[in-house]
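Next up is one chain by itself, shown in structure tokens, the form predicted alone.
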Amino acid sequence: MSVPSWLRDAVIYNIYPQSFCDSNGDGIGDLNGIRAKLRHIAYMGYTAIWLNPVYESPFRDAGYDVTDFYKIAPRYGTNEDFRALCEEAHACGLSVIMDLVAGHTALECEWFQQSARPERNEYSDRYIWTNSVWESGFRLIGGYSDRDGCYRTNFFYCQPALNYGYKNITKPWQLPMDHPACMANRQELLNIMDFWSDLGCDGFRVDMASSLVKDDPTGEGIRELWQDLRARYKAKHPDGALIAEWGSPKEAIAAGFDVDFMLHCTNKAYTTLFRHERGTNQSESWIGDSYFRPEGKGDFRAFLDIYQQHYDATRTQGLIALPTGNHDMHRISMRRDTDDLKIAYTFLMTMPGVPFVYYGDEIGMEYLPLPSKEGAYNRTGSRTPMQWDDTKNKGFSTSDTPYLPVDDRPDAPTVAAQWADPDSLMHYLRALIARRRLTPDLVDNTKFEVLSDGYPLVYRRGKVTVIIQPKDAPAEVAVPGAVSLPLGLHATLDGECVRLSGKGAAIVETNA
């Protein structure tokens, strides 16, 4: 499986559209808004945007909930906005990602209204629906319509899930994968993809990837579908990139993905790094092991145990995913400073694979405890409007009624202040992200070997040594064969000796 050139050096930034920049003061940031940017996004070094759905929704779920698949919804623009985005990304030198939401849609499509009928149609077997309102379950909805069966949802109620069919049949509504309509929907998938890579869309990267294909435990039904479909697409689109929401990138990739995520919601792993909390919300104070916090109790290999099995299964394959955050979890600047995020970005810019920063982490946005918006509840906080400078809604919107609200502190971090301050955390990733992109053997299949897994951690690859010291406290470490330090924090370079003189990161180079 080759993985398109273009994503082996990729630095992808990515966009939460309603708010990211308004362009018509009505509050919500759209496409033109972004396109506003992009030459902001290219000068950062950033290489292509993934947008979160930008398609016709009623926004229950932030636009994760779909009625037409092939309609930019009004609030973001019209589908020729979209292509200039295109046009205009591409002559930044910027690929565009849309967000794919394959399983299911929203209860206003026209597909399932069709189907949620009692009479016989086109639609009926493209959703999952049992044979009687009365039969109960997991995740079944009964009462919607006339039609006697409850439908079955994907995450919330108003999202039912499109039937791409079952492995294992147990009950006699349940479709096999290769029936008509569960192959229709596959069809229809494709057919979606098309449409967008053909107004200039680069690839998709596909909400809850693993959940098409129902009671497939072995993985097997979700494998088949998925390479199925990679090779249909790649047929027509060869350079077209295939990211999954999936976490599990060894898995994910067997399928035919040319890159996965290691995320918090599948195993521990990316969460032991930056994410260990108490409880559920968002808000509450750290347990204190994250390994990435200055007061130095994390442990390493409670991330690197699970993250090595997945990088030896995928190293010639495909790419992992580590991301500073999403619109699902909490902002990776929640208790920490301006030095412990460079720390941390230093980190994410020479790991393997494909890095993502979520937009506002480049400046250190600050997660805010809000009441819930369009379903987010508890990650509204880290979906507020993106802070350009010190003007109204720090520059997001003219609109006296913005999206959400912005966060309004007089120390609240800016692009524009962070521009003028050379030491900041922008220009910090900008170096990075240029350090990176120069470097071979922080881009290419170099070989991954961490030297020490405690405080600090060292790890080599091929002529470059990075060095990370989340904790607040000095370190020496000699590094053989070192030549220069072309980039570092709190650190220098004596002969083959670095020194931290408090919590630091170094990147060092190497003649052998």
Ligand code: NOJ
Given for the second form:
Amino acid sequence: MSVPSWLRDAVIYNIYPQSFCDSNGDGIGDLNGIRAKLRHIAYMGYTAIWLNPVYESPFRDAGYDVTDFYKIAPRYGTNEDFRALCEEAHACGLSVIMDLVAGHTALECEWFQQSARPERNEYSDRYIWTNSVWESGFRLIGGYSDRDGCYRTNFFYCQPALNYGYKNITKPWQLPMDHPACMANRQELLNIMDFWSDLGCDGFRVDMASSLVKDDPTGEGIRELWQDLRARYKAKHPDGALIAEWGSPKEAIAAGFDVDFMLHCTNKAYTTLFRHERGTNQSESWIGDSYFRPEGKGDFRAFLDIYQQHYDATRTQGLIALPTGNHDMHRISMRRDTDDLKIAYTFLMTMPGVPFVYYGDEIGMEYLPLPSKEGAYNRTGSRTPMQWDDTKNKGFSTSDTPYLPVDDRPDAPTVAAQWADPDSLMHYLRALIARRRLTPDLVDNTKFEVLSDGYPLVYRRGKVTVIIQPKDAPAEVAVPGAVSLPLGLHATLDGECVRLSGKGAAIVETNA
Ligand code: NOJ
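Would you generate the structure of this protein in the form predicted in complex with this ligand, following the form predicted alone above?
Following is the full complex, with the preceding chain placed first.
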């Protein structure tokens, strides 16, 4: 496997910068705020942090609309603050991963402003434009400027797609991947990666990584693009991490990524675990019959059948990431109590690959139904300020106008309260992370075998057997060769039999 060695036992903490810690009292989280919390992050056992975008932006999609890829957004600090953050993170044993918004920019980006001009210039072909403003089609926006043509977006209207070329060309304005403008965009991406790597960045999570080449039904074009970028990036930064937001690990890893996520957006596998949707009103009915529910009506096979295909295709090549959540999903805590979360985290921290923990999930922060902020829509409720303690704004900021409302209910979880409680979710997660990192079989990506896929779920990771019982019902599982039960919830080991008194989980060491 050619993934950087530090990724093999990595547990990565995902920070939404605007909501994490505000060091200067302006109501918005910032880089120095993150820096102030590095010791807490390291204490939890995480080995790396991934920051959602921190580049200069008008924030119409929370920073996924970049105006200047070479500049930290002033609200987060300066490039020098980023360098200092990396230096201190490294001193704490933490790697730093940035979000690379590879596929599009903001409308305000100078490159797009040039591209939108009617007279031809260096940037005319760096975005995808039709030949006429009257041409209509998928994600084409007309009438933006005096340039006669529609620009193609990648996501929102304000995210014009950078031109990396078309694989199947059917229109005169579609350019081949090796067109000089497309190759210039490729080179620019490498320049951006070099720039931040030189300041201390250890890797990139690539936004919408599969979307760069257009009309590419077999994936041949996107594979070629990323294999080229990987070779050139790794030649300079052999320990740099490439993490895809692709949602299809077997494709992303074949294209040259070290890691890809199982996510909610590509197939239903991940969703069936925690966020099974029924109906359209997500906030009310999204949870349905997820496998991780105490009613025990879920179907683990709905996840496993897809996961296993990706795992078998990648186990010696790269790593699958299973996140607790992220800035695009409802919080995993929705309709779950602390035990439900401990059970879910036991699963996530004992699977192959790289676990990602979304900020706040370590204390069970809740989804708050809130009006949209910075293009977040129903994602807003998962992006509220981190709850540190019981001071003003739960310790997030001294401002009277925090970025988003803080969950100030008296029983809302905080880091400080969970520090003081040895049975807290936070301490349990910390113990799980330590167990994972101290157990070679749990970080050996090639070892994973499901022994029973109902309730309880039983799987083997080398000499470790994991028992997961989300259903609120007692269970007994025979574990041949069981030696000890170093970590469990409502579980006891009696000879070679694990007994669960109700919903619970067990990590069992065996001699076999
Ligand atoms: C995926 C990101 O995770 C999401 O937050 C963003 O809105 C889109 N890509 C567009 O960049």
